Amino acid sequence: MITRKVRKWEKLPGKNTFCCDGRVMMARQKGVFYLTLFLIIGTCSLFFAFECPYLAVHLSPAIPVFAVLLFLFVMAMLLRTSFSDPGVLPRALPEEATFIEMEIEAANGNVPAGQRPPPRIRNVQINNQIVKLKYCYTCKIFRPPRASHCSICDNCVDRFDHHCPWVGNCVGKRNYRYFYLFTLSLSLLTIYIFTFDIVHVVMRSVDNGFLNTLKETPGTYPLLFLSDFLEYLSFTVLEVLVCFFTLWSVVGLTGFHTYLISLNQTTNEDIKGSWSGKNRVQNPYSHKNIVKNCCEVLCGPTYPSVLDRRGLMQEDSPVSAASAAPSSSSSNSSSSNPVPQTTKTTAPLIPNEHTPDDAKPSIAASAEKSPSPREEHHPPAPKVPPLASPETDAETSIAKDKTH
């Protein structure tokens, strides 16, 4: 087993995605997100480069600075909104899910089979009113009061407001002040440049009409296939068009959530009816004042995040058998065949020129330490005595005549 370090965030459930080392922290479809990108930025792009000039010179150079500025606050919320974490809860370790599952089996005993068990829910008491926790069988843990679990991004989120596919993230208790501030900014931006696009037109259609005006308009492209009214394409009637039906969506979208922070109340609660219902029972979270409601949601402290996203966490990872094999076989073959030792000397075998008097050996020492290789490979031949010859022949018989 290999232990090593990872940062949290890689080990996290759900279906988030994660950016820039666990910073960035999105939902996994941002498809429509990309969309919102586009319909801005497009649109305050054909803004700043047809009528801002003709606006600056004729009018105000005040008109594109101001947009400008609220092009950028608008950008700067939608990516506060869609990169932030927004509230999401940590799920249970497995020890906690245990004790948990041990607590609930203890408080509701043993159920006869056939039957259903009880609804795992814990009763809190917030303002004097009691208000019911229930369990989140994916999670393991009892959600706090006013979250939910969000079936999109597969995580309980603290006090979720809903999924958002405009921003690619859920709303929640960390980004739903951002979220606001986006859509209440958006909506300025889109009643800036419409009423701006439509002061144009007026401007240039005081002389020359409105046709004439639309003809020519800077960025206008002619299209012959179509009637003498629209005959040309303008940028700026482009620009009234996607500005007129964005108004009415983005203006509805941030009124209805003016309406809810003005009663302290989440759009997942005003769906389900939580605090409207057959039973009547009073938003305990309201201070029955607007102003309070609307400082507490848009003024309230910022509360950080409980996952711990860049934490470091130890990982043991099993070593695979390709990479163990190699390993063990080189330790087998080098127990077995020890290396053996070599030792160095001081001086070179043969002297040079280079080598100092005192460290250039001996003649006879060298022959002495160093064996020929001859003598190291070959044993001493035997002595084998000369081959007859015939003086030697007559000279050992006469030697026997005289013995005799």
Contents of the next structure:
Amino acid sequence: MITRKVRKWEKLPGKNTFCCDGRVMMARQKGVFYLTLFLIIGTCSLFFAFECPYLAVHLSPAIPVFAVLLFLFVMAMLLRTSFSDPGVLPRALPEEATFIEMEIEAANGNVPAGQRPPPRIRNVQINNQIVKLKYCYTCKIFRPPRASHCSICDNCVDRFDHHCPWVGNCVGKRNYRYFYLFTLSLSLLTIYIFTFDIVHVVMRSVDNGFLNTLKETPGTYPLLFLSDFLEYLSFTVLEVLVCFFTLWSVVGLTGFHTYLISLNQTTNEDIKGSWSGKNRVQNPYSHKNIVKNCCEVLCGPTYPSVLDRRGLMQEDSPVSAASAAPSSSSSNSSSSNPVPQTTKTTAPLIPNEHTPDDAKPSIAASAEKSPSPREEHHPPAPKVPPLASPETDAETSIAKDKTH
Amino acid sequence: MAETHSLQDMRQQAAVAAKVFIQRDYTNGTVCQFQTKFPSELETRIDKQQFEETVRTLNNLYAEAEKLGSQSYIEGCLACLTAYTIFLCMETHYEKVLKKIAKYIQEQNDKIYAPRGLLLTDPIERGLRVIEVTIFEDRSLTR
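Alongside the form predicted alone that was just displayed, please also present the structure of the form predicted in complex with the partner chain.
The next block holds the full complex; its first chain is the one shown before.
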């Protein structure tokens, strides 16, 4: 049996990509993120190369200096949003998942055969509001309030806002403020570049005496204007176009998120209309004070990542027999499980027909021999619970076929 | 020190009888708080008051970490002005409190829980979702 030390990020389930030995965490599709980088860096490079020398000389050297600072801030916020952990909740280990299943069964009582078991929901009262906590079949946990499962990254994220392809990551509790500061500073940068591009065009025109030319030779004015225009200002036109389209989208987005922050809501809640006021439903997380809401979201404590990405764990070589007992500190011991499983994202769901008697000895044995509960939980029952998510149904039936 | 070593050896030799998971208490919102309800599986092992005291202290520590006060605002604004590069050299308030929590749990395990054949797992290792209490089999602690 060969054991080797690996970093925990290598064994994390979910569809994230990791770089720099676990320091960087992003979504799988990064194409749009590269486009964002290209647009920002490209436009700013053109601005610094073509407009700034003229403006520094003719107006003030403070203009490029401030532009550089703003650009650096935008890049810092973008990279921080894209590379950090948005607040991913780690999946339940087998013992915890079994414990929750037992609690659910105890709460449901005896469901007559053939009847659909009740949906897995826990009701919690928060600030005189009943909030429903849903069960996540992929992560095997009851999602905390405001958490949601991102299907693109295949993780439950705490205070899930949305998955942003432009930054190539989910936006959640840990990186929401960086995302907001990114959109805000990018709006400022876009407005800044747009303004100074217009100023540059106007100053060039005045310098080259276009207005005088217009008075003297109105006929040849368009040709003169065009040739000079193309000589000096083609890059400016490009920048103005990029800034114009960016302005409408980014400034609008900043405005929208400012509205959400003042009400302490997430994009996810806004889209679903969770606190829209229907049926007297109000946002229980809001402090009812705009300043306090903004302070909490933007200046609140910086939450640490609960995913230990760079921790070390033992990994047993797959050559070993099924009696391998992974160390208890592993974040997901099922990945070294020699029992064949279809994918590591959806482990076979323990069916509801499972009697509590079968589940109890599994808890006792589970810490010592963690692969075995998985083998025990492949009963030959042909029916899978109808409320299992569709992909879990398929996975379970395939897994059952394999074990037969 | 020697006693801690022998307790750890005992833990490794002892078989795990059961695990209990103390769930989060969301009645005050999304702040990290755990339920103080005493689980029935621990009735034979530990005093109810003792256990509730441990959970209550942990809850207070987490509340301190997530407190929205002048300190957190100053830290937030200062960090924003430096484009959050200050966190490369400085530890956040939350991280400092997490270290305190880790030390407290270690201390509680050594003094109170290990002699009774129990082990508390730091909630940060379970994603701040549960406090995992491992119950070891009684026969290994014949005293």
